[in-house]
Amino acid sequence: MAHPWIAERMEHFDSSGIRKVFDLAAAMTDPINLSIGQPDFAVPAAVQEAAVKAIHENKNGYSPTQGIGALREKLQARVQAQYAHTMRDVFVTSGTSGGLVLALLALVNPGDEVIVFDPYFVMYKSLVGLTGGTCVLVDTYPDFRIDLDRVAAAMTKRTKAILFNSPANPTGATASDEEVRGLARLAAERNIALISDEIYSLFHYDRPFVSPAAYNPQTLVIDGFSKSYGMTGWRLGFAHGPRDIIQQMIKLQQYTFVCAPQPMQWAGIAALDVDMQPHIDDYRRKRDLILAGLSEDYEVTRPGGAFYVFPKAPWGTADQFVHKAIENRLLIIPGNIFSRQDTHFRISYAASDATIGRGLEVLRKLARERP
């Protein structure tokens, strides 16, 4: 029975899943982990002296809430080069999580409708949960391809706002320009929020990535370090938006997370003057590494971004199929944590090649054995 303090909001949180497989993999010997959903490689060397340097130099405490000023006015920059938005703001959150965080609190109501793509990032039907809003699931199966006509055809008088991902979590997919531009335009004609969630932004693949905020100028971008610099522990983030939505959420931090910390804020500026593209490439060259080992025996969708595929089970529900990965010590992720559907598994292909070459053979191996 649950203790009588406990309030109504944490139905909607569960223990993650994912860090179940993170909490079974700390207890394994030598496991394969295709799992986690964090960069391999190290925080870049100048990023890691610059923390160092500001915890030196006793840069310590609060920062103003928005953030320190050297970072917001160099993020301030490139948004506007980007953009030239009149009345686009940026500010400096606790984490890319902590922005989603303060975005749907600002913005949803007890009773609004989130539309949220299907597969989704685990997090987001329970932040909408939290601020008492309806997530309303569009399906993109069987190839992660955003269709307009079901969005339409998903908005009601009470549709607040979309949650868009791209590059996306779990399945990699990145939107096409034309689904870009088609969604940008559609939250515009109907008065809908549009929520970009753009973390994985610098993992793009095939073709240049494009925000919806180059479409539609009321769109808020969520945005962060801890993917593309490695520094998924150092809790840094940004947003940028309309002003009025962006001075809201600063209040919300205000009260909530107070501030980002100090030092790595200023590990972030020096952050956004490394050159990443050669990981960027890496990553590339293991998407193709996973996608070639797992073409003669699994339906995959081609990913274009992110460092993720999805692929169908071979045999069985996902849940059944990975529950025998694990028996043979590879951790992967089963689908019916992002997902209504239990027919797919997440890989992360943010390990070391010979990882990934151990989690192919095994995989290989199952998908062969068929019960």
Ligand code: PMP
Second form
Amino acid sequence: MAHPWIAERMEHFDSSGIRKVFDLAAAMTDPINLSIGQPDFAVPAAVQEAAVKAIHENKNGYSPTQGIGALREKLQARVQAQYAHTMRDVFVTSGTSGGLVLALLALVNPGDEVIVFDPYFVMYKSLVGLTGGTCVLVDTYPDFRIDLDRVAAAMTKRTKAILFNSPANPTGATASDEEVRGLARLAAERNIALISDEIYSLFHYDRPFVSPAAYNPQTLVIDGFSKSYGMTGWRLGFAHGPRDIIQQMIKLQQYTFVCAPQPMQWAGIAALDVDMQPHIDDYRRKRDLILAGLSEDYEVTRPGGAFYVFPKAPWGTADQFVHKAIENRLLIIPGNIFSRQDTHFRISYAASDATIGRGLEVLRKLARERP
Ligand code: PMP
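Could you please show the structure of the form predicted in complex with the named molecule, as a counterpart to the form predicted on its own just displayed?
Shown next: the complete complex, the earlier chain at its head.
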């Protein structure tokens, strides 16, 4: 029985599925863990040193809500150089998650509809629910491409926003230039907010990353340092978009997160000068390694970015297949956590080559052992 004090909005949050996998991981000795959504490389030394230095220099108090000036100015200069939009402002958030929470609370009214692509990042559905809005799912199976006709067909008078994520979690799909431009135009034509979650933009392997902000100056971009620099626990993100919206988000941040952790903001300044290309090249190689290992036994769409692959379960539902994998000590995530469908599963290849190799061995064995 639920406790009588618990608010109805909590019904929008169900973390039982993904938590089950993490609990199993904690209980297992020597699991083959391909379930983790964070890089396996260390925070670059210069960035660690900048954080330690800030702590020793007692930069441990609150920062301005919008972030320390030095970091904000550096981010603003980058964004300005990229887009040259006159009214585009930047501020520092408490992780990309923090930015998403503020964006949705600032934009979505109860009863509004938000278009989300299925499969989607787990948090999206719950956050839209938190605002009292409704998620309208647009299917992207089997190849995770964005069909603009489907997007247009999903729009109603109540559509308030489109929540877009490329490279995507859980599929690793990267939208083509044509898809990005089309989506940007459609949002502009219908005067619908376009929220672009660009947390994986650095992990873009086959061609340059392109943001819908390049085609639609009203795009609200939510970005962060978690994945790019392997600092998921440091809770540092940023958002940029139309000045009026950013002002509202800063106002909300003041009464919720207050600010991003100050020492990590100083470290963020150092991070922006670090060349992560060797890590990106390494992850591209891991992507190719895992694709080559799966190709004979699995139906799998080649991912262009992030560090995920989303193959189809070779038999049974994805949930049944993942159970079998876990019995073999392989931790992967069933697709029904990210989707209406229970047909695919997520592999994270942010792991050592040895772990990827062991995982592939189990996956090949399971595909051939159809029950
Ligand atoms: N967006 C996506 C698509 C993600 O995969 C994640 C992390 N798994 C986040 C946002 C949240 O990132 P952060 O750690 O910066 O809050």
